[in-house]
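Starting off, we have a lone chain in the form predicted on its own, written out as structure tokens.
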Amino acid sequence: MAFSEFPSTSGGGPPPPWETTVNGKIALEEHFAIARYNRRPQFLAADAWRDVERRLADFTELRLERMDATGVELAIISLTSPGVQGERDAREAVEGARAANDALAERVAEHPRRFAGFAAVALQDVDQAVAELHRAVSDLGFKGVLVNSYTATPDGTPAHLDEERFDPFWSALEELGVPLYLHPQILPADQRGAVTKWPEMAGPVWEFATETSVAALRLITSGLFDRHPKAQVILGHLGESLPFNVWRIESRMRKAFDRVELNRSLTSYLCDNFYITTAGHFYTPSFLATVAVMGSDRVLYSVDYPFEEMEEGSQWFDNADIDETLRHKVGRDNSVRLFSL
């Protein structure tokens, strides 16, 4: 089967295999980083890191040709973690954001039909970060903006996007009609005990779907999708494990001492407001669980690459053991839908 057809710009060498991969694919968590914001995460390996740290400055040698090989027509391009988000001073991190920007339009203008942005914006700042989403979605043709999950501050203290501070950003995403991909980060530093004491569960093992799932219940718990119902929020990694446990979540949530009172149901906000991707999580049991909660047109095709390797996740989805009209809506069919492709 075959999405379709698009001509391999990776340059020379043998064509792609192209009858044992499913081509057309589009993946949206894949990432990149400027100079300013290329540095090992503290839960990689010195040894994995080096590869990581080459691929995300790449574009052409390496992401390219990987992209040709696995099928994927498009990715949708986004500052790696925590990016602008790590930065306390708000001059540096509005500087970062426009700069890192600026230097994604470059690329996705070198291979127009090949790549395309999120954008980074400085919440620390939220007037210029809507400023700059402005910029990007209108000027520079960016599809949303991805945020790493909370905003550092000058004196350290995380803020949260269901803040009422950040309802004017949430405002202008519903105006630009563009959805927000929020990416995980490491827990803030008060509340990573456990993780201190067993590191193993650092970053992605754990720490991440831990952190990002309750980000994303603060959004739905704060009131944010009754004041702004028309936003749309992207997770990756099968929802941070939010649709395998949102029945208990809102069950006990029934009857909890200290209730939030919501116009609708968990579940509703979950599958009206929110886009789930197979970022990082090639395992058909679990994607097919999500499937089920969010429906079909929620769900999208997408890698964690250079986190993840392109292949892994193309073998997978490729191959699963699901039908074709699913695989046909999750790999490109649901994402041309959301980005207006």
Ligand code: GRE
Contents of the next structure:
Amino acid sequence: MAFSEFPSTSGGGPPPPWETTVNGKIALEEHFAIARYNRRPQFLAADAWRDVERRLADFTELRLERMDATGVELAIISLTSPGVQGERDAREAVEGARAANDALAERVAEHPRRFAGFAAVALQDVDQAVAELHRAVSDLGFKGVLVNSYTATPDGTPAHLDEERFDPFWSALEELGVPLYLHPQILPADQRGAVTKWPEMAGPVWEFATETSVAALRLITSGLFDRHPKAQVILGHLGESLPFNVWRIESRMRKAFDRVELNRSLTSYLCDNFYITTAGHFYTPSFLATVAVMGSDRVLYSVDYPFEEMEEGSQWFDNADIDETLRHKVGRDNSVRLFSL
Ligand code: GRE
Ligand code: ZN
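Let's see the other form, the form predicted in complex with 2,6-dihydroxybenzoic acid, since the form predicted on its own is already up.
Full assembly next; the chain just shown is listed first.
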């Protein structure tokens, strides 16, 4: 298999016991939960949830074994959705983010070659979120932050990442040089009409893609990347449908508005300020379209464990009919570069 050619990153000394089975992939939409955030999403059936719940809490017994078996050397782990973004109370959110990050840091410290972390932050309090981001990156060694799109507020109005009050947080990300993983959440309550009527579309089926593609477009159209040109955002699920639609969005945007207030084109923001992962989307035609739009340096392998199976991801990716240079870039090299590993 292609990935067996990867050199070990373990440096000198005797090979660690996993070396025979790990072949070097890096995955970065991989979730865990501490007890307070390990809650069944309403769109997951109870029997499916029992398994996910156990696997969210586990790092070693189930997760590491599957990583070994499927050639994932390093998983960058994040708190599951909605996590801290679901807290209406700012103090609870601040406390929850800290607890989740401390718990994750402990697990990473036990297996520093196999796990790394994305921070959770309480954007309910922007100053606290900036402080926690600094602590997570500088003290805990985390590789960036993952935000489950919009943040709850006391009155239930969602706070979106393009709002200017979050500018200090974007500045902190630029200063630290770390990316923000923009992860889905279910739609805000007042927008769930179609998925309430037809639950078949809820959550990862289609709701996530609509929610998060709009969240990403809001970042662009708000001019956020003109204010924060170095900001880097990661989208999962092959870009939540955006690469497929970018030409049409851009074309119609130009036709609808002669007033173009942005410095650059939509496509150039997408290609310069975004990375896209394969999390939960293991389909070669869509993957190749994504690479064609984004370029081969901005697509990264991921699974979305434990909501998706590592076996399904690696069976697709390791055997996909793509060239080996591309497989190595997406499987590993692009992440090594992005996260300075
Ligand atoms: C995800 O992280 O993508 C996810 C959830 C919950 C259910 C399904 C799913 O957070 O894919
Ligand atoms: Zn996910």
